[in-house]
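Okay, so here's just one chain, in structure tokens, the form predicted on its own.
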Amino acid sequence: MKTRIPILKLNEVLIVSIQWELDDQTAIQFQEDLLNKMHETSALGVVIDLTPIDFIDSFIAKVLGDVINMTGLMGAKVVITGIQPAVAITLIELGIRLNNVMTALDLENGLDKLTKELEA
């Protein structure tokens, strides 16, 4: 059975909390699931919480970058929360640009930041 990352809807926002290290298949499934859920719900924002993730490999980093860019293309604002130092280093070293992406230390701050941004 495939492991799927839960995607929760709260008002106009989708919340994703990735709780374990991703393998390639789960990452691709997550990309598909998130984009489909955005389309179904017309979400205006997405919070992706990476707090438990200590390390990502180059493939997962690329998929994460792609998910963030695709989310923006679909008209939603993105907040990434809980980025650990090793994850930040990997993203930068691989040249993955997170332009127009807000960040926050934790999920609560990320939701606050996104809510304020959507109200603006």
The other form holds:
2 protein chains.
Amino acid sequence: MKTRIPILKLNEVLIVSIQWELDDQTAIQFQEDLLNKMHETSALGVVIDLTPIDFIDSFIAKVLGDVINMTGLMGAKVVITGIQPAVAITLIELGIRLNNVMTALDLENGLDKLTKELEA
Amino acid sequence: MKTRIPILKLNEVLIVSIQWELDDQTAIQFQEDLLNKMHETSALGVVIDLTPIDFIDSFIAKVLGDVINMTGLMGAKVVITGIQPAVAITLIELGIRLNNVMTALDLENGLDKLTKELEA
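Please could you give me the other form, the form predicted in complex with another copy of the chain, since above is the form predicted on its own?
Shown next: the complete complex, the earlier chain at its head.
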């Protein structure tokens, strides 16, 4: 069975919780799945929770940066939650700037932030 | 990589979205993960969304019935959402009665129902 990351729809928001380190193929599949799901559901926002992830390699970091920019292009607001120190370091060191992206400490805070932003 | 089903924590509720048919090992792992996560987080409720699942075999049906009874024993309220016709038929034909279990059409309704139940 190919590993895929479940994407939940909750009202107008998609929620993705990445709970284990991604291998390259899963990351690419995730990118495709998320963009398709956004298109299907006309979601207005996406929360990507990385809380359990304590390490990402450069390929995954790039895919993640790309997917965030792509969802932005498709018109959704993105919140990334639970970025751990090592992940923050990797992202910045690789020059992956998360502009236009909100961040929050955990999934609950991220959803609150996104919901407020969408209501504004 | 072993396939695992992500379990999201949202306030006092755990959310599980089963988006692909489970193989036996994944189902057993899921049972263990969910009970552990309930214990860790002291969750008061669980929503299990089966919307994309259009078929379950007898083993998975049994594991699902078990996990629902186990979470009940551990003191959480359970809502199952998005049960499709064929899944309902399998569950009933196998004699898996989902007593004490709320059901709802989709994840959003299930969460609403659970939240109201927990507030009551």
